[in-house]
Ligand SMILES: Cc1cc2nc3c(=O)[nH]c(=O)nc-3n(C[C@H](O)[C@H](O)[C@H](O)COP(=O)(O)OP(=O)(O)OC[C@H]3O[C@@H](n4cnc5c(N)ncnc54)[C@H](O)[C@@H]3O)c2cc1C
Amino acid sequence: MDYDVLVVGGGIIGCSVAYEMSKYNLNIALIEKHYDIADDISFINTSVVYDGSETSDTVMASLEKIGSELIEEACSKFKVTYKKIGSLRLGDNDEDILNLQDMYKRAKIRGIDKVHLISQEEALNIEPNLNIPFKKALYSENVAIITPYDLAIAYGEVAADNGVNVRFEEEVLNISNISKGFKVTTNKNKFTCRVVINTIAKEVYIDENIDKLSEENSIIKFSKNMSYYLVDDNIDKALEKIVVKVLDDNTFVLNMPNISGGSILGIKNPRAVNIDDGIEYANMLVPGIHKSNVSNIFSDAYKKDLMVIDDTCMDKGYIRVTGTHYGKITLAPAIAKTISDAIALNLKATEKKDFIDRRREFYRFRDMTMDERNEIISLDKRYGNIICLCNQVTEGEIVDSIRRPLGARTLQGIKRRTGAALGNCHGSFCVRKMVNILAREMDKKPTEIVEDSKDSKVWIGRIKEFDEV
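The structure of the preceding chain alone is requested, in the form predicted in complex with the named molecule.
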């Protein structure tokens, strides 16, 4: 067999599974079709780490609780930004308040501490900018925000450092049974393995003996009834907590602060709302939002609880983890741990004695003291060469982001890892320099460098003979 375990998909689920499985003496590969990990839904989401108090589903609640604890631990271990900002759910009428009371009781039964049912006055002490009618609130101190792609990259890096073979730009086309395992066919290779953990939405496993969900049934279609408004931080009365307010039977509004400033306003309505309606709803929770504050809008289907952990073929070695659950980032480490432990047991795998549960060191010039800056520059002069002026990102950090395990190979890859080109000038000063560094490090021509995918060249070609190009 080529591999003991093959993980399909490099989102937060695939990366956390690869990390958990890399603790065992197994030969493991992860296959991702894009140039980078966490390049799909794990990159675009609202980044909230739930605590298990909001859902009525007991199994999901327990996984969320475990997941949120594992995420806090991983963020501290791997230097991923994590802010426990807390959440407030506001209740105005009798029905809302009954719902909050139910959630509160459930939290107590589930052993989730630091969840409180509080009065309007207490809520206003916690979030003085609240400017919407409500009588009571459910306050959870546990709810946090993170950068999920940073967490996925951290899991991926540690997995790679512990021997997982991460294969990019390879698309799994189908998976079929062979004696005592599977044949996994990609657009480039054919692999054999004992176990497959499939984390992609599309079902690619063909097993005639098993009546699996047909492709048609497994993709459930929803209308895009959830709109998200990315709002800048120029709002006078911005809210610092995650705040949820039900407006009527069909509509609720959410405020979710971003880790890097600004916030996302989410509006759930049976229909996709237009920008004027959206801003009107958003203003009900956070007054003072104008169109000019909105930098991006996206819509998605609100699919509350869809989560599939299909282990019907577990005895054969095939597990599928998919679904569009609103808290899948939170669930990811808990699901990964549960299935990895079960697979290791099935394969009678032993734990690695030399497992390195650490991420290679990296430096953020903008967060360093003057002494620390001088020290790092004396060790490597490239840390003294600022490439991105807005976010104070140095050449040293960019080179490190390329040379790390699973290093950046695209402009987006550098931006996500370092924050370069994500400042106010949107890269007008630094993108040219970043392209040249990437080309130099990858031994490519600058015209071969891509933004994020195969057909996304940054520079189309040469128009003049400049020395630098």
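Now show the form predicted on its own, given that the preceding structure was the form predicted in complex with the named molecule.
A lone chain is what you will see next.
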């Protein structure tokens, strides 16, 4: 066999699985069809870590509770930003209050501590900037925000440092049974392995072709839409907690602080809302928001809030993770640990004695003290060259993001890893410099650099009148 375990898909779940599996003495590969891992994570690099108190699904609640504990531990180890800021879910009528009471009772039954049903006065003491009418609130001290892309990258890097072979630009076309394992066919290679862990969104069944399944999946109608509005910090009484206001059975508005500054307003609705409707909904939670406060808009669509670990073919060595969920970031580590423990038991794998459970050192210039900055500049002058003025990202950080394990190979990869070009100017000052640095480090021409895939060149050609771009 080429591999003991083959992980299909390099999203947050695939990276989490690769990390957990890399703790064992197994030959492991991860196949990702794109240029980079964690491509399934939104460009909004802030995500809520749930504690299991908000969902009515008992299984999802259990996984969220486990996942939140694993994430807090991982963020501490890998130096990923993690802020436990708490959440408030507001109720302003009798029906809302009954729902809050049910959620509170469920939290107690599930053994989730630090969840409280509180009055308006108590809620205002916790979040003084609330400026809308409500009667009661459900307050959870456990809920946090993290930078999910950084977490996925950390999982991937540590997995790679522990021997996981990450193969980019390979799309799985077919998975078929062979004696004592599987044959996995990609657009570039054929592999044999004992176990397949399939984490991709398209549902690939054994002995079935992905193209056929893609056609079937394309007719699925999405029933939920999330629109995200990035709001600057120039609004009065910005909320410091995660706050949720349910408007009706199909719509709610969510506020969460953006780790890189400002706030994020999320609106769930059966349809994709336009900016005018979005601003109207946002004002129902945070009055005073105008179009001029919105710096960017992102959207997401999904069918239902459910993720399933399909282990019906576990005895043959095939596990599939399918479905979508608003708390996928929280669920990922718990799903990965559940799968990895089961696979290790089936394969009778032993744990590595030399497992490296740490991430290679990295620096964030904007977070350093002046003495720390001077010290790092004395060691590497590139840390003294500011490339992105908005977010204070240096050439040294960009070079490091390219040279690290699973380093950036695209402009988007640099943006996600460093925060460069994600400021108020949206890269108008720094993109040209980033392209030239990436071209230099990869020994390519600037015209060969792509945004995020082979069909997304940043520059079509060079201006002939000049010696350099």
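As the structure is a computational prediction, the values presented were derived from the model and not from experiment. Residue numbers count along the first chain shown, from 1. We call the rigid core whatever largest set of C-alpha positions still superposes within 1.5 Å between the two forms.
- Core-superposed comparison between these two forms: the CA of E372 stays below a 2 Å shift.
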